[in-house]
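Given as structure tokens, the chain that follows is alone and in the form predicted on its own.
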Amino acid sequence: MKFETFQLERQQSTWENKVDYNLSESGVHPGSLKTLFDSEFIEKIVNTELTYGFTEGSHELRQSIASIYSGADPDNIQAFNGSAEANMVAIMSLLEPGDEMVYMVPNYLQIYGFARGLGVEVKTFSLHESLKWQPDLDELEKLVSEKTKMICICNPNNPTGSVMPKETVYAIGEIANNVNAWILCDEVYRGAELSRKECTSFWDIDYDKTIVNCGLSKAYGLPGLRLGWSVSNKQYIQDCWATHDYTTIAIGRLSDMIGAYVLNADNRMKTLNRTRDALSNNLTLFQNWVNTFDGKFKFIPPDAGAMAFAKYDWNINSSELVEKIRDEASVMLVAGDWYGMDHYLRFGYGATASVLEAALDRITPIFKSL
């Protein structure tokens, strides 16, 4: 095994905490215990003693991830330290060197990047901007093959925050099935949409060769949690779990705790609503501000998702771009050289509304002297 670097990864960690300004994030600011919480839940936190967590994570936790899919109960469910884990544990689960898997992009690049160091044939199958970030269903189909084990989804996705649409999911369904391949679809931004109508999971196709991966970080706002889910079917959740026990185990235990309660029936929709407001405040906000540069910007808003996508008119190569404006503003970008595609910039408008709008003027000289 000989793991390529993961580009966005290794720039973020390295860069976002010593910035003045982070806008590479792709989640909504998160909030604390003391604001997301009553006293009576943050006293039953207090009072917790730190034990073990379960392995597949309690049937509280799991009780209540399965209620947001129709038809899930518990044992179709296994919690994870983050979607990204999930991720991981599904293709160690799965996946042998020299099997094929066909990948989207643009695209979050973790199992891009873990599957080819463990050996896999990666082929990639593209959102076109001119379709406003939805996929040519025909290339895909003809790029899957017998020998097709597993095709991987985005959806919403990162970067362009679009959202295939359910007749888009159902089909995809469809070309899986017809060559008996794995679907494993990256849903962490489901819940985040601005039109506040939650997009169809690809767990609704009923198709038994479905892997659904999300978490807390992004939709959620509770990245440090590091709480993820897989949702399958049961045969694969019994196999992942014996994948988990060499992994990390078990998640941790307050996080168990906590995200029982935040994604219980009852709680759920408060936490994507605070969400929801979120982004589509600073999203008006952002829109503003690219239309002070007379067309040099050009995106498609965002159907979900902390994330902007825009493509830039200046001869400038993306990183160098994303490297100026750290260097000389101190604000983090994300280049479009990370996801393969130069000239565009990814900017995160998750932050709150005042550290976005700071970030904004900190940067726009630099924009306008180009």
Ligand SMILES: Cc1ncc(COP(=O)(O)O)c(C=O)c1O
Contents of the next structure:
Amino acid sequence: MKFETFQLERQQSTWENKVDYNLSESGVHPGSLKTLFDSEFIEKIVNTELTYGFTEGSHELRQSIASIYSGADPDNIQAFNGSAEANMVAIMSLLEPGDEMVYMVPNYLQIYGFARGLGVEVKTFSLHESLKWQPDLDELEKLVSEKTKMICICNPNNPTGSVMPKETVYAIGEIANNVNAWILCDEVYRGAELSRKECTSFWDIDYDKTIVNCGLSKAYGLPGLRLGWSVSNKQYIQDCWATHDYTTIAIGRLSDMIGAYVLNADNRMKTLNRTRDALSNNLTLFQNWVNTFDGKFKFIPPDAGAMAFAKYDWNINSSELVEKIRDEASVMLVAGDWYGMDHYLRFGYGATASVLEAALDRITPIFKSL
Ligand SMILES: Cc1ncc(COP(=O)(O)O)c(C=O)c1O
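Complement to the form predicted on its own: the form predicted in complex with this ligand:
Let's see the whole complex now, leading with the same chain.
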């Protein structure tokens, strides 16, 4: 088993804590226990015994998560260490070497690289900039066949921030149903919509072979808790639990407790609104900065998430440009190359407004000199 380098994460884990300004992050700036929670809840955390807890997630946590998805109950939920683990366990639980997966691009590429490392045959279908980063459903329909075991989606999308309308979500459900394929949808950016209207979840299509993976890292701005989950049919949840026994045993005890609190129906919107406020304020700031480059950037504003995926019109390779900016300005951006799309840059605009402003000021002279 040989895994290709996961360029985005390799670069982030090497550099994100070394630069002065990290604009490679796709979530909002996280809060601390002290700034986010009241003293009564903090006292409860402080007094919690640090046991293993529950592999599948405590009943309270799974109850909170289930309340997000209509008709779901705690037995439809499995908790994981981040959505990344939920993705990995889904592939390990359902696919064999030689199986065929159909995968949306551009995309985060964790599932892509991991599945290929396991010997899965991965075919791609595209989101098109000319369609405002939506898929061409005819293209998808032609690509899938009886051989397709799984269709993988990321919605809202990383890196474009596009959100598929309800009709597209349901149409993909039909395409999967026609060939009896699983749908695996990574919805880690759901809840971070700039419109403040939560987008349609693939859970809503009510197709039995659907797995929705999500987590606290992006829309909830709490990546350090490493808490993710799968919502799916009850048999899949039992099966992936058995795989989970082999991976990380359980999520962190404190993450389970904090997750149950944050995702509880009484508290959830408070956290999401904090994210949405930060995003709308910062997107205006970023758009104003882009406008100072007289059309050198072409950029469709995201519908969700703290990422802006911009095409640039300078004659320099995106990895070279990102290295130059990192070395000369100590600012980290994401190269389009890491998504297989040169001449694009992904800007994370979810930092605090003052940090975002300072970082953009720092890199302005480099772009002006190109
Ligand atoms: C689409 C997508 N899925 C999963 C992850 C990993 O998220 P987590 O921190 O929840 O494991 C990321 C991180 O950037 C992502 O963009």
